[in-house]
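Shown next as structure tokens: one chain only, the form predicted alone.
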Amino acid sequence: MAASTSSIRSSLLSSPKLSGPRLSGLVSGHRAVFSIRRRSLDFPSLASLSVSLRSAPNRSTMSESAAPVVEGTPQKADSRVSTIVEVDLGNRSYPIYIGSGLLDEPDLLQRHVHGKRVLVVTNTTIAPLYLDKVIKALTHGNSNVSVESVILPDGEAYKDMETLMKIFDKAIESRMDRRCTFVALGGGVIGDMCGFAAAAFLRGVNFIQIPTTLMAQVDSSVGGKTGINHPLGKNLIGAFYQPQSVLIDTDTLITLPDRELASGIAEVVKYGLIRDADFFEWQEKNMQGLLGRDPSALAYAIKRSCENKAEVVALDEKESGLRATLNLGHTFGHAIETGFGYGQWLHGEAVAAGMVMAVDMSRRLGWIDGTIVKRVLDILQKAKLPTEPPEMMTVEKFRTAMAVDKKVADGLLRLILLKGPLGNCVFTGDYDRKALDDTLHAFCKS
């Protein structure tokens, strides 16, 4: 007999609280299945509206089932994944698989390749550790697949169009065709340009997303954003393209530098701040569980934040508006790494200070208080990230990247910032531009 959503949700749900059940051992025999369905929304020209996102503790968007498969990929009864979160975008929905020692599954990559194919993506980091994991779960008891590879050098400095061209020499000179599958091994810039080139070789191939990073477990490689940096600004060459699945192994994450986790944790605080208060809340009592990588804190809290990223690109996957909420504390941060040079700081701590940027400028607009700022700021500093600009970042920085950021409409500069009680933002442009240049300048010395 099928479990009920409320006992689902009570179960699953208790795992924030440490000293309890471990979220591996809360689905022994069985995985939860959580849906994310879509609504029909109208967005209008943004350029002097807003839109505005508020939590709800019970969002009738988010639907949670027992049942054991979702449809289409059977899943065998003694699985490791203990958590699927999927992305509902129509027929071209994907299922998000998160579990400890998922790189030993190989049907949970084989499932998702086409054709005969596949070109792993991965870096001089992240190959000696796991390339040959991953060539061995594509290949397992199926002679018919034949996997390349291609390794780049790691880092943000490398996210350009030069080391793109490398991945496109390589499937060329493979003999890569419109049926194969690219698999990107790795963290969020891997993902990103991996995922850039499957959306352009050949006018589109298959990929597979498996980050090995907290940032890109918990945010870049869901949704589908794909691109690579330019001299001028971060990102702005790209395409939306949506993997085929994204496989979370969360043992990956063992070997992850302490920087790089604390990094990911930025996006982690992010989701709280925007749409879903008690998460954040969870955070501020489980922050050194998270930092000391206790395998249930970061289990329940990349299936959380998958949970609140998946819902919002099933409402807007091309980010007419809604979605922009999810970048809250990108413009300021996107703008420290153009002006800092990319890589000198990693995505995360940038995104940090900009959060506090945006956060102090939410205040002075009078939209929220006082107790917000030090909530943020206190939660930050716990996990041991940047709370403002490095020194070099001057007022004429932030303004000259800021003018190109993506989410400029018209010439108006439109930002994500918190409004009313925590938990609840906006995405606008219609905003008090002294607030923001007194931001700037409380936080520059020049």
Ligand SMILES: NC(=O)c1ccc[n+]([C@@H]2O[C@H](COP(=O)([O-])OP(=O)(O)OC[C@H]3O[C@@H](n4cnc5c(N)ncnc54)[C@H](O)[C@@H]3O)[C@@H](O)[C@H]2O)c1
Second form
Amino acid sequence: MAASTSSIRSSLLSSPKLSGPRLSGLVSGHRAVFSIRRRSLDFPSLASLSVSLRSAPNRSTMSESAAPVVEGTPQKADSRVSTIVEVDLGNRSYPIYIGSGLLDEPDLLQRHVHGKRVLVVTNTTIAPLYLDKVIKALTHGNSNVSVESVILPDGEAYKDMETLMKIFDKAIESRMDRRCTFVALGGGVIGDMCGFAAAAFLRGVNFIQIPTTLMAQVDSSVGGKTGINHPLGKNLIGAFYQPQSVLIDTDTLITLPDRELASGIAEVVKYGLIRDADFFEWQEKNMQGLLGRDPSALAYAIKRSCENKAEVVALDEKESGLRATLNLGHTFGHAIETGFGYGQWLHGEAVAAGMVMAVDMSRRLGWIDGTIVKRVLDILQKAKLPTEPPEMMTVEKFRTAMAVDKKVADGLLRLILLKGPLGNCVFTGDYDRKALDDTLHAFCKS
Ligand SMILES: NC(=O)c1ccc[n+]([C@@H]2O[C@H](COP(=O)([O-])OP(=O)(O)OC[C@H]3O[C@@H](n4cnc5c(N)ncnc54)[C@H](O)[C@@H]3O)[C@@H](O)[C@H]2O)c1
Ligand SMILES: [Zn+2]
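The block above covers the form predicted alone; next, return the form predicted together with the ligand.
Now the complete complex, all chains and molecules, led by this one.
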């Protein structure tokens, strides 16, 4: 039986099972954010900014399908949207549709297109695989819409100003107007660049994300961080800009190379470590299924990751504190990406090694016990991700790159570190500098 997405959503939102615990989750989350904001105003020195962010027992901002994918029930072909996760941002709220075969459902895309002009931004790898399908979905039964596309070179090395200009060139040449819609079709690089272009073009046009890597489906397409790299540092130029919707067709993962899949898994592991111990335990049991691309395991991991991210973004959209925790391992990881050269290691690979370093430092500070260190190493090894930085990374290279990290405030480097039982972390500049030094020396030969 066919069920429209809107009917699924409304029936889920009214589900009594979500009402009780939902409120308490939100209230305790708000408290955490408020205390971060107050303290950062009260204390000019950000060294004092240390907030414990407990894992929320209830996922509070999502709507779930009546037949959750977790049970492993194959989805019926005519009811493809298995889940809608809502990102709750007032009048900028938007849905994340997750399911198999969603690119074959024109209505899902068309309902979020404003105006008659669409610019699809993609790259040379993804265009031959999915561009026709997306153009068909945008135009099916809708002859009013005209679609242009711009096909960028593929790779992190092209997440730069020069490539960004190609999007503006195409938009201006094709006379895109204020009511046009930009569609990002691709991984995190395309999503970040297209989103930034949408934020800046004519001071902001509509924008839809169609993420095609696991990395983009579990992380980069959600939450509105957009931007490009600078030769001196990752993602240093950008904007917060939320999409109208995110459309995740899990079938696109079929063509994704193994290494890219593993890279996305690094971010999935991150959610477990910072706020969702149950999810981490699920991953420990289901890693083989994820690596073997079991559709229901992947769909569950995507759904749970989006729920975690949506919840954090809804509470702290512009990263006053709580949202920074999504960057566990990223300060070390970005240093690896910058120091090693963009594109040498995949983002998730650098983040995996970075998480091991953050966990090592947390252990040196006495904030977590050794069993967590071992579980992190085990799960990342199972996922075939690196657990140490590349040999060329020296202590000096780490220090140079970390000095321009976006989390440096008043000259002080704030880090996300684990503290307490699994699923708890802090975002703080209040740590013993020796622990950081010891970690850097332990992981670098010189
Ligand atoms: N905005 C955010 O909040 C956020 C969060 C996490 C990561 N990021 C950014 O995302 C980027 C990494 O994203 P990524 O890992 O998706 O890398 P990517 O965009 O480079 O994609 C990885 C590779 O897979 C190819 N590809 C994409 N989809 C495919 C498919 N379905 N089949 C076959 N090949 C496919 C791409 O062409 C590319 O070669 C980094 O720049 C990182 O900074 C941003
Ligand atoms: Zn990341």
